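One chain comes next, on its own, written out as structure tokens in the form predicted alone.
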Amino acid sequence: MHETDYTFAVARIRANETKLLSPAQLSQLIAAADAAEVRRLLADRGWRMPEAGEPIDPAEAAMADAWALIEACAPDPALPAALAVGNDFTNLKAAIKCVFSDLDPAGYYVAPALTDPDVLTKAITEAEFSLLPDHLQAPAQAAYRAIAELHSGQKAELILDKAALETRTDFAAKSGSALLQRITALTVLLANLKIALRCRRMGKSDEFALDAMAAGDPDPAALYAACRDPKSAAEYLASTPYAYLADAAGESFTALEKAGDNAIVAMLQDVKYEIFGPDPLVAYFYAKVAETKNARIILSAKAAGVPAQSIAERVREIYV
């Protein structure tokens, strides 16, 4: 597909970028008196807010709307598929946990996703994995068996988390977006780094840790060998293209996650003025990811009575 095929799609995305929260509006949310005022301010910006009794998550609804826009205007369906495929695994995890707990998984599914929730529920309830799309069949069967035969929820979760990362990598490669491939590579690194540090701290075997880590760059074995503790992880990262994560890695997982989120927003700025190709669509989607993450942080902090200054320290950078 030629990059000029995205010209119309990029024009639609640029028009919608004007609806993203500005720094001033983000500051307004942080300074709001309470969660009710935050919800009112978001509604003024076009966010869908639940009526009394409605099970609507405003942040999830905003992400579903962003994906629907991209799905409607992207000339290549491989791009929206690559953006949504991660939620297939989130929903698969919910389905398996709920089936083994005698719960209805319908209330735990998130959007956007590629696989019909009803199909997912039927496949897991009846253990008919052939009903699932190719990218879910083997992970679903392996995770199901981990619980049914090994009685290990942890094993099932590790199987699905690893499969999700590797599937996202495969889908990103097919999307035609260099930006999405960079974001996905960073996501895999962050996940592998946290696994390595957690396993070291908990005294897990090398085999356990390496089996849980997804294929990526840096090589998982090299990453694991270098990351004996947060300090050594920071020293290792300082010598890689991910040096910007080094300080956060030596501090805490919370700091590392925030640094990763901010790094993704910095990547989005690199394509802000591009008018061809799929990258502007990816940038808009991840701008919404950052925006909804900030909205969730602010809403939960306001509900807990956290001071505005502390909230400001927690929020992520935004795409402007």
Contents of the next structure:
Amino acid sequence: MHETDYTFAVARIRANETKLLSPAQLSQLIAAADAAEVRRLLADRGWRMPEAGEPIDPAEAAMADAWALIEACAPDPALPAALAVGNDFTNLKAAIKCVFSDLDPAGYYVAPALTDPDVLTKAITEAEFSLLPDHLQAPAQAAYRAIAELHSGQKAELILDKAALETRTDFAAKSGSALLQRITALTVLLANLKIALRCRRMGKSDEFALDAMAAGDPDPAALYAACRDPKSAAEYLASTPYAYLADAAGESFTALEKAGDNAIVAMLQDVKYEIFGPDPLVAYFYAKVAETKNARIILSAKAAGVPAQSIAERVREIYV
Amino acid sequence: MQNLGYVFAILGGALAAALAGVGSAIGVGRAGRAAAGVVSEDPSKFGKVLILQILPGTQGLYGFLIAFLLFVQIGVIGGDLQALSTAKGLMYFGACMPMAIGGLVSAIQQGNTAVAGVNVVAKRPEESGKAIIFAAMVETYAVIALLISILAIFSITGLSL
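Form predicted in complex with the partner chain structure, per the form predicted alone context:
Below is the entire complex, every chain and molecule, led by the chain shown above.
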């Protein structure tokens, strides 16, 4: 698809970017007296707030609106598919766990996703994997078998996490978005890094760790060999294009996650002035994900009476 | 072979009109898609984005003007056909090229700048004047191409070859 085919979509997205929370508005939310004031400020910015007793999550509703916009204006369906495919695996995990725990998975499904949750539930309940789309069939079967035959929920989770990352990489490559490919590569690296460090700390075998890591760049085997502890991981990262993660990797997983999120926001800034191509849509999607994540953090922290300073440390940098 | 001069001259005029027109169609089309995107979210910005959409359309008019002037000069329009040497026909062909090539390229580039301007209007409508100036700057090169083509056509007409 030619980059200029996105002209209409990019203009619509730019018009909607004015509705994203600005850093000043985010500071205002953090400084709000309580959760009620946060909800009022968000409502002033156009967020749908639930009436008394209405089961609406404001962040979920805001994300659903943003997703509807992206789906409506993206000229190539491969782009929304690449953005949503990760949630297919989150939902598959929920379906498998709930079916084996005799729970209703409906409450655990997340949106946006490619696969209809009802189809997912039916496929797992009846162990009829052919009902699933191609990218879910093999991982669903392997994860189902890990629980049914090996009684290993951990194994099932590792299978699905690895498949999710590798599928996201494949879909990103087909989306035509260089930005999405960079974000996905960073996500794979962060996941592999955490697996390597956790496995080292828990004394898991090399085979177990390497089996859990997804294909990516840097090569998982080289990454695992170099990451014996957080200090050596930091030294290794300093010699790669991901040197900006080195300090956080030597510190803690929380710091690493925050550094990863901030690195994604920095990538989004690179396409802030693009006028053609799919990247501005990807940037808007991730900006909206970060915005809803921040709104959730602030709302729950205010409800728990967390001081503004502590909330400010937890919220992520934003795109606008 | 005696009409070869006319073949070159008419080909030059046709290319000036066609290539500049193609460039304008691409430029106006792109700016229009961006403008539609903004208007679908905020119809009140129609007036501001319409100006940006129109800007890349001028090259098509310039190309038409060059073709018209040339056809009048050589008598294709007006019915006063006179002998036209191959050399003179080739010179007319060359005279049309600034408008043909300059019009094509400047219209497409102006369209891209207009799209960027529409995105400026989407986010900061109060800056629409600046966005229009950025797109209008590209027009300079279309006007230069137009002037050179006009001057060349009139100069060639005065030559006896």
